[in-house]
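Given next, in structure tokens, is a single chain: the form predicted alone.
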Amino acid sequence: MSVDSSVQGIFAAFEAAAENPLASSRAWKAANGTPVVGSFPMHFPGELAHAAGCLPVILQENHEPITVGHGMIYPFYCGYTRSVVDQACKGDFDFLDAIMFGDHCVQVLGAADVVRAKLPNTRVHFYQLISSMSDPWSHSRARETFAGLKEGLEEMIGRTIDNDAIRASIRLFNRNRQLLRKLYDMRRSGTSPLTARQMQLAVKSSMVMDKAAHSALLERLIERLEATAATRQRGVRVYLSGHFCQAPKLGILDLIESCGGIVVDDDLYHGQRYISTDVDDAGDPLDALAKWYLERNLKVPCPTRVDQNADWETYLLGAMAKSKADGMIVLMAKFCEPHMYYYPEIKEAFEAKDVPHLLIETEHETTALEGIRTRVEAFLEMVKRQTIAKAAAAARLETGVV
């Protein structure tokens, strides 16, 4: 088999699960016998669910058209609140075992209410998590949440989770993160030219699929990738930005490098949100989980917590300048309200320092891609012509012609 044939065939094991949780999920259970915990996205440990025996599977916005769920929940809610109770309405998730909820924005709490009321014989549970992520009490109160998700865990499988089984489930998961982490890197300095496109189903695929079986098809891929000689690609290197609980649009993804983008890094919940900092595997894990809630804070600022340590629009520019980017692109899911509120401070920023960027709102519903394309192929232009010039400017200041 060919290296090619072989990386297309793992991004196909990606893509199968990433584009179809549920039936991903479904599978996995009736051949395996293993109970399914559903979540939503952000802050909940997959690892205490893994170490139950269960699959943990973070539920992700689906392709299909709001239909059932227009009269549970408010049309200015965002559309992966939107669909998710849409889901629930049609029954998509009465296979689940159990639905973890978090706290980090009001409309989670309206689909929380609503998916509880649709699933009466699903056990749906609710952790408030401290959201001001500085305070002297924040890890007591983290550790104090992560220590109920434990309980409601017991209870569902009749047992009590040995911390050493935690730990196991810790040290798969930090292995899964650091291999997605190898691939990003390989994509950031060009060793290896992935897509974006790519990137999102090996990410989003590791969110609803056994970790072992994840890592395994990970581990495959980047030695195929580090056997194969690079292309050097052409192009205006970008950053995306943004959308913390759904996937962007495949597509447009996909129009960015159509129209001579290059997507070098991301602070993407399907992304580096995600996968950006590790659990320690050593003493208490329940200490650990909640030092890895306030410590990711800080790998990638998240403007639904508050932490005097961090602010997003500081860490954007140091990321930029990190991955050598040229401009960002902000993808800005439409009613996202932690996401509006705090988009000011960002573009302030951005401009104080010169530092090109576009915002795109996307939606649940059919996006005209065209006017899209139309707005990134003039946006990248900008770049282009905005970066010759200032090289040029540097070069005359480096030889002393004026």
Given for the second form:
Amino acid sequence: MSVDSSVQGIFAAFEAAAENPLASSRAWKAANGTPVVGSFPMHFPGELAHAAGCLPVILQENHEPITVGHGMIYPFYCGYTRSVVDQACKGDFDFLDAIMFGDHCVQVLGAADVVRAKLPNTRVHFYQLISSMSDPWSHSRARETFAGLKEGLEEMIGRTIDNDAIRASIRLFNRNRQLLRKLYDMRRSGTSPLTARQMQLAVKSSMVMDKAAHSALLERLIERLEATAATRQRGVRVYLSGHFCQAPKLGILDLIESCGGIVVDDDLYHGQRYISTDVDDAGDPLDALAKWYLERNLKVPCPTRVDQNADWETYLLGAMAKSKADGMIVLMAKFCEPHMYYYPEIKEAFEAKDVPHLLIETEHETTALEGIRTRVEAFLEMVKRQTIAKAAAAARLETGVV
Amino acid sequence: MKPYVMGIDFGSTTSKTVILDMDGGTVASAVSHKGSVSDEGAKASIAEALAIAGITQKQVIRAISTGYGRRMLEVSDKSYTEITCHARGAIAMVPEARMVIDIGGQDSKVIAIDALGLVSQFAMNDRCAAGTGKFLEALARAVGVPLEDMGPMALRAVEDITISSMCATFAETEVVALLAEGKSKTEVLGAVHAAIAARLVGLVSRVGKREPLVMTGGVAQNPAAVHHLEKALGLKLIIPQRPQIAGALGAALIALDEAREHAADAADEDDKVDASLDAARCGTPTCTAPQARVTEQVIHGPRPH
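Having seen the form predicted alone, can you show the form predicted in complex with the partner chain?
Full complex below, order starting with the chain above.
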């Protein structure tokens, strides 16, 4: 694929892959003869599929209205699961050589069942990863599951996957993680004020593109961004949180920034969670992947996993302080049970610490953004006016003038 | 020529304008009913307020707009949301207020106010017209009673009937069914007001109930809505005089703050994102930001359809 190597050209390539992931992976398969393995986001170790000579592609919610899939899944399931089912019913996944589903939540479980029933000729491998992360047996159970995935892939390609090949794939994936982390760091520190849209396109494309090709683009992008002087940003520094399995709609990210918010950091969907931790590239690769799976959750907690040593609200408060954010906007995909379960604790913690935050529920069908605009604007006004008033009160205290 | 400031609340069903002198005294206020987000309505309320004050638009040194159509007004120097403006207006009307309920035409809001008189939290209805003025309007039509008569009539209801649907359309079906069962219009209207109060209780609980609680917006003039809200919340609401103009008053007071503190330039500056700089860092090829004029807010990405 030849890509215009300007910043704009690179983002155009990211956008093409991120917004049309099935078309781009189908084209990759046609050009390279690579089998394509679809998966749910977050916990699937793409390294194994890559080492098997496949292109791992994380299935995405698309922008199409849900039609034929509507009768196959409850309307009170999240937009991601409903969209995945709809795509399966419409035949969009027919070109996939295999789909590897995990049981992240009850809705994902339901969606996997429908996809399996709808695609009888596609190899569907279902795996259950231990979700209790701090038990003495957590590591061995996670390793067992990954070993099962490896076996499934080996069965598909008709040969064993070499440990050296897995280690090579781990190094390739780690490189991609490091480059994305660098991009997050650049945005957080303001050395390159990337928009929320740009960050999302970079991350989302990494979920569906060949890792080597994606990393090559990221390297060029970072080089070019580093050569460009950063401009001063005005506005309320916002931390975005939530929206686990699917990327939020770009329109919502644009809206937040057009209202005067600057998104300085986020823990949205796959993003920081997936890239926060590198996989050990020496030793037994399955051990390394199991260790990565467990350790990653301590860095950026996932509400579908249970770990006595992880606390999401404490993580969020720390992440906000680290990115010097003035407020947090929580984007919650409607009917996302794990998020709904944790949100009251987050709300309580943020209120106790007097940290401004706003909850916005999103839907697959969200089209009218005006109501959301009013809430985001009001939130940013609130943060701005509070900051000014507190600074004035502090100045009065300092000068003794009341 | 004496200077003044203006606040315009360009709502979804009515437009309100307040003019203040530089000491913060209200010199004029006007309310105009001209239908949905009507530019004509906004202009009418501005013209009426100017006429009452006996001044010209040129004497208005700063105008702030709020409400559903806040960004559509050319006379406005800057816009703020209804949340910020209603809170500011309510605090001016009732300084001890710690919570504001505003039921507008298109949305209802519950706003918590801190010790500094600033918004500390808020909640808005996020599901269509549930618990808004539009809900009342639709159900008044279903019952066949003029909007202004429904409140006093509903107060006479004695039965305890429940309308459970949140959606105005489904609630309308329930209303029709109740009428078909032979329930009187008075009783059905009582149930309609109890339903709107129930929606608001949900919003209040999201923010956390605080007192004193002030109610602003046009629906605060409806005695049945106030009665059912007080009953549902278990407290006495404070209804300021002319609750409908709270948002416009808040906008005018913000205009006054900014004019007095010479903060207008800084506030305007916040809104002006330098299009050329901003566009340069956007990598989205279909982004329309490069075509934006320098003073326009830049929205990245393809223009929404």
